[in-house]
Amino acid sequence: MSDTPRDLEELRKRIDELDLDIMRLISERATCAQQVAEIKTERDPDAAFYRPEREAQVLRRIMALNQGPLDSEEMARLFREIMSACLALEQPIKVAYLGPEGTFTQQATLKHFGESAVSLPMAAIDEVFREVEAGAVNYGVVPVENSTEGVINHTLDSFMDSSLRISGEVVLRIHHHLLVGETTRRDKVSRIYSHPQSFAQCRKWLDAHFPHAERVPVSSNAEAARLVKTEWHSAAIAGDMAAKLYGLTRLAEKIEDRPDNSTRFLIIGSHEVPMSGEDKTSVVVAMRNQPGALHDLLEPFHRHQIDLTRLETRPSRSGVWNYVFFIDFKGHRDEPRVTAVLDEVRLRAAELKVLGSYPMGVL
C-alpha cells in the first residue's frame, strides 16, 4: 500500500471505527461483571469476588490465543487492565503492600492487581501481614526471594506466626538507574543512598563507576530518591516508579550486575485458592533433630516426582540449633499426589504447616 494522504485517512478511519468497536465490547464486559457481582451477592452477600485462580486461567488463554502482533505479555497487561477496572465495578479491591510509594513492591502490586485497584503502602513487612490479619484490607504484597541476594526472612518469620495463605505470586525484573535531582552534576556526586539490598545488586557497577563515593544505605528505594530530590551532589539507586514519583533524571540505566535480576514477590490472604491448572505449593516443616532428617523429609517428594523450585531454612524458634524447612514445590495441595506427599511428610516431620496453594505467576 502506497504511502498516500488518502491511504492514511483510510488507515486512520478504520482504527476510529475499531476503537468504537473496542469500548463498546469492554463496556459490555463491564456490565457483564456487573450481573456476575449481583448474582453472587443474591447467592452470599460475603461472597469473594476476586478469584485469584479465574484470573490465571483468563491471562494464560489470552497469552495462548494471542497472534501478535503485539506480543503475548503485553496482550496480558492490557486484559489485566480491563479485568481490574471491571473488579472494580464489582467491588474494589484494597492491598496493602510494602511501602513507601515508588519501590517495587508497589510495581509488584500493580503489576499484579492492575490500576484500578486501591493501594496502601506501609512501613514494614509485618505491617503489612497485621492489615490483611485484621481485615482492613483484602490483600497484601511483599517480598520473598531476590535472584541475586538470596531470600528475604523478615518475610518467612512472619509465616511462623501468621494464619495467612499464600494466594499467588509476582515476578519483577528488577531494573536499577543511579537518578540524581536537576541541581547535580555527574562529576559532582559524593553521596548515593540506596537500599542495602540495591548497593549489593550493583556494586561491581557502582566499584567501576563511583569508587569514592560515600554509600549511604536507607530503609528503601523510594526514600533514597526523595532525599535526592532535595540535596546536592547526591545521587540515588532506584526503579522507574521511583524516577517518576520524585521528578528525577537518570545519569545511568540499568545498572544492576546482573541483567536478569528478578525479584519473586507473595501475594497473601485469608482464603484458600482453588486449582488453576498451573499452580505452586508452599509449605514450612519443622522435622525432629535427628540423622537423615533432610532426607526423610525430601524422599516422598523425589519418589512422587513433585519438582521442588524452592529449598530454604532458617532457625527454629523452639529450640537451640533446631531448624525449620521452607519449600515451594509444582502442584496443588487437592491434587491426589500432591495430597499423597503431605500426608507421608506429616507423618516424618514435627509440624506441618501449609502456607497456601496458588497460581503460578503469569505475567
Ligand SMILES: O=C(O)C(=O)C[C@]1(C(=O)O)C=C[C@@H](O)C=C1
The other form holds:
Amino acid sequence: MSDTPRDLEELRKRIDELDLDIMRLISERATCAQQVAEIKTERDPDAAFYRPEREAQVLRRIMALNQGPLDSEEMARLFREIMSACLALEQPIKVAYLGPEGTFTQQATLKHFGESAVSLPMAAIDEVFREVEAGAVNYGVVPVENSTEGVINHTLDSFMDSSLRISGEVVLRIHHHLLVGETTRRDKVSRIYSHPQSFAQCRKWLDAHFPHAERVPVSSNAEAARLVKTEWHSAAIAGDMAAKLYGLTRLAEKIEDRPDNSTRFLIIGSHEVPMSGEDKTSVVVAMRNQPGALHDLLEPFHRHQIDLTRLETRPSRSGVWNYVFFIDFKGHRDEPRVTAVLDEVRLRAAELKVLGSYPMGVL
Ligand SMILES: O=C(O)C(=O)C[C@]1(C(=O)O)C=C[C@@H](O)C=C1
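Given the form predicted on its own, state the structure of the form predicted in complex with the ligand.
To see the whole picture, the full complex is given below, headed by that same chain.
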C-alpha cells in the first residue's frame, strides 16, 4: 500500500465510518445487556447481575472465532472492557482486593473484571474475606499461588474458616522491574525495597547485579515504590502499575529469574457459579491421620479419570485430624462424574468442603 496523502485521507475516512458502526453496535449491545438485567430482576429481585460463566463463554467464543490481524488475547481484552461497561450499566460491581493500590492483585482485578468495576484496596487477605462476607462488596480478589514461590498459605487458611465460594481464577504473568525515582543517583543505589516474594523471584538477578545493596523487605511492591520516591540512593522491585502510580522509571526491566513467572489469583464471592463448559473445582478435605490416607483420597479421582491440577497440604488447626488437603481438579460439581467422586471422597474423609466450581481462567 503506498503512503500518499490521498490514501491516508481515504483510510482515515474509512476508519471514521467504521468507528461509527462500532459505536452503534456497542450501544446496541449495551441496550441488550440492560434488557437482560430487566429480565433477571423480574425473575428474581435478588438476582446476580455478574455472571462469570457467561463472561467466560463470551470471551472464549471471541478468541476461537477471531481471525486477526489482532491476536486473540488482544481481541478478548477489548471485549472484556465492553462487557465490563455493559455490566456497569446493569449494576456497578464492587470488588475488594489485596492492596495497596499498584499491586499485582490490583492488576489481576482489572484483568478479570475490566476497568468499569469499582475496585477497593484492603490491607490484608482476611480483610478482603471480611468485606465480601459482610456484603460491603460483591467480590474479592486474593493471590493463591506463584509459579516460582509456591502457595500463599494465608489465603488457603482463610478458606478454612470462611463460607465464601470461589467464583473464578485469573493468572497473571508477573514482570518485575528495578524502579528508581527522578532524584535517584543510579550509580549509587545502596538499598532495594520489595516484598519478600519478589526478592525471592529475582534472587539470582540481584546477586549478579546488586550483590552489595541492602535488601529491605516491605509489605507490598507498591509500598516499596512509594518509599523510593523520596530516597535518592534507593530502588524498588515492583511491577508496571506501581511504577505508573508513583511515577518511577525502569532502571532494569523484567528482572525475574524465571521468564514464566506467574501468579494465580482467586475471585471469592457468595454465589455458586453454573457450568461454563471448561471449569475447575476446588475442595478442602480433612483426612484422619492413618496409613494410606492420601492414597484413599486420591484413588476415586484416578478411577473416574479426573485431572488434578493442584494438591496442597496444610497442617490442620483442629486436633481431630492431622492432614488438610486443598485439591483443584478439572470439572464442575454439577457434572455426574464429579458428583460421584465427591460422594466417594465424602465417605472416606473426616470432612469435605467444596470451595467452588468456576470457569477456568480465560485471559
Ligand atoms: O448475559 C448476561 O447475563 C449479561 O448480563 C450480559 C453480560 C454481557 O455484557 O455480555 C454482562 C454481564 C454479565 O456478567 C455477563 C454478560
